[in-house]
There are 2 protein chains.
Amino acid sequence: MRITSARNPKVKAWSELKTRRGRLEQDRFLVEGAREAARALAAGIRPCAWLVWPERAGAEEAARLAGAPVYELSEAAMRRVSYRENPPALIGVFERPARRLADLPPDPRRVLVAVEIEKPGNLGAMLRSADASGADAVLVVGDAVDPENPNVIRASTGAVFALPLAVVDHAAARAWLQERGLQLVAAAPAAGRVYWEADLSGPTAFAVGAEDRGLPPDWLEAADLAVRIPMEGTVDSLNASVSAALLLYEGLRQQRRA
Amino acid sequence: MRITSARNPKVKAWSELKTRRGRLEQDRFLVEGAREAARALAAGIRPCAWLVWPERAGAEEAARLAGAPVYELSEAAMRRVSYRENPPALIGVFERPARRLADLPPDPRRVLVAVEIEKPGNLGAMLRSADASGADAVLVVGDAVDPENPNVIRASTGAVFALPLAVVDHAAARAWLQERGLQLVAAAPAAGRVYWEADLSGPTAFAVGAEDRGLPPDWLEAADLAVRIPMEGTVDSLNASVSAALLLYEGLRQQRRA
């Protein structure tokens, strides 16, 4: 189907998926670019519609699309839907995954708990680190950016589609961790113990907060153990995705050895 | 001194410092923002001029500036010099450090070799990781962004000022590493050995390439050892600053224990 007007009601509805509110209301989200959309598809995320800009190089990808209706959009319509200054040849509209605790693997060995991460680039980079290190699950906790934010998707380089991921409030996250018998390790600059001195050889969850504020006090209190990443230079913090990677890879190292 | 015209020759010269070419020709660079400029000053980088936008909140910082003439710029002039859409109240013009091998510490224990890193955000983030891990020096090698690029400065959160840093070609870098008796460890996805299985307890240099291309073949050949960071998920690479942090912190762990 061809849509030329940027004021078409379908185009309006798709353009609203650029906002968090629109994603929550419609339970849909956008994936811009053929490579990114292929990753979402490969991870089993269900497509609802394919939006193609036929005049654009690469649009022939559209011929291979399946599982959802294909719409050919005019430049004006594509520009209204896209988040980017230069819209891609293809945008996929996908069903928003439920992101429930009940869908996470039952016996995780390493879990990342991302607490109140508001910056999309930071959450995306944390997901990339978690996926690379083989984390079994990620909990996105509290007042945080939603994982279907376009900049989370981009920074995660596709990890956001493949990783088992739950979006939960603080209490539900801590109850789930306790039920699963996971040791809760909190990253805290003031902790006495360096992370590689901790015993991480059993099932462990690593709680990491935002770079500027760190973890809220109730997470520090709830933790079985607080660990510190040594800061040996003049900068006073690491990027949250670097902190997450250091902890998760140390967990992987110790668990492989055990 | 007050400068109102954006066409003033001084303003023109400062605005040229936004380009690599301008920085090389004038041997100066810009630091935008009072906090960032304070970091450069604290690290002993020499100021040549302070550019202040008096109408802007925070401009009273100017009263505390020393060591260089203070210029009050009009909004139009400030906008011409600044790299940002919203120029800050203060821009410092500094002398470009020489960045020579001869100025590095004589007996380094951990060195990061950043090979052909072209993206400013990536190099800056690598410097932040290197500084946090207590690296003694960083070599910026080959066809790379210059460390005084504004986005390197921003992403490094000040590490670029504090870290001993040399900008060198491939041959000079390798000769220096050999002279210092540093074990050269190359990060390579295809290596058989996992990084934590390598003996990093002696003086070690870690060579890390760009995320998409990795290290050039001659660096892999020159290395004493190639190591791999396990990739356990679906993404096929880590951010270069994450790779650098994993290697440098494993070096720190082993060297503390030794």
Given for the second form:
Amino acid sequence: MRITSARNPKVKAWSELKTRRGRLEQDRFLVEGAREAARALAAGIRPCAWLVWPERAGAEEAARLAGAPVYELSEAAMRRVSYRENPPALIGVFERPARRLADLPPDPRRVLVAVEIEKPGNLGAMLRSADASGADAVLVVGDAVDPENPNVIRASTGAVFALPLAVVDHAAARAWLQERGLQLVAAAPAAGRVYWEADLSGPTAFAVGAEDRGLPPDWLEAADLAVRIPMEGTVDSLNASVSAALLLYEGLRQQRRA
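Which structure goes with the form predicted on its own, now that we have seen the form predicted in complex with a further copy of the same chain?
A lone chain is what you will see next.
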């Protein structure tokens, strides 16, 4: 089906998926780019529609993805739907996954707990590091950006689809971690122990908060251990995604040697 008008009702509905409200109301989300769309498909997320810009390089290959109706959009229509300044040849419209605790592995050894991360780029980069370091699960906790935000998907390079991931409130997250006997390690700048001096060889959950506020007090109180990342220069903090990557890889190193 060919759609040329940017005012088409379908185009309007798809464009609303760029907002969190639109994603919640329609229970759909956008995946921009063939690589990310292929990763969503591989994770078993159901496509509802493929939006193709025929004049764009790569459109022919992108349109081979199956399982849903294909709509050919004009440049004006594609630009209205896309979150990017330069839209790709393909945008997939997918059903939103449930993101439930019940779907996570029952006996994880390394878990990333992303607490109230508001910046999509930060959460996406954290998910990318979690996937690269072999984390067993990720909890997105509290008033955080939703994993289906287009910039989260883009920054994660599709890792958001590969990871077992749950979106939960604070109490449910801590209860789940406690039930599984995970050591809760909090990233805290004022902590006395440097992270590589801590024993991370057992099943461990790493809690990282927003870089401007850090972890809420209740997470620091609930932690079994607080660790810091040494800051030798003039800056007093790291990007949250960098902090998460350092902790996850140290956990991986220690657990491999255990």
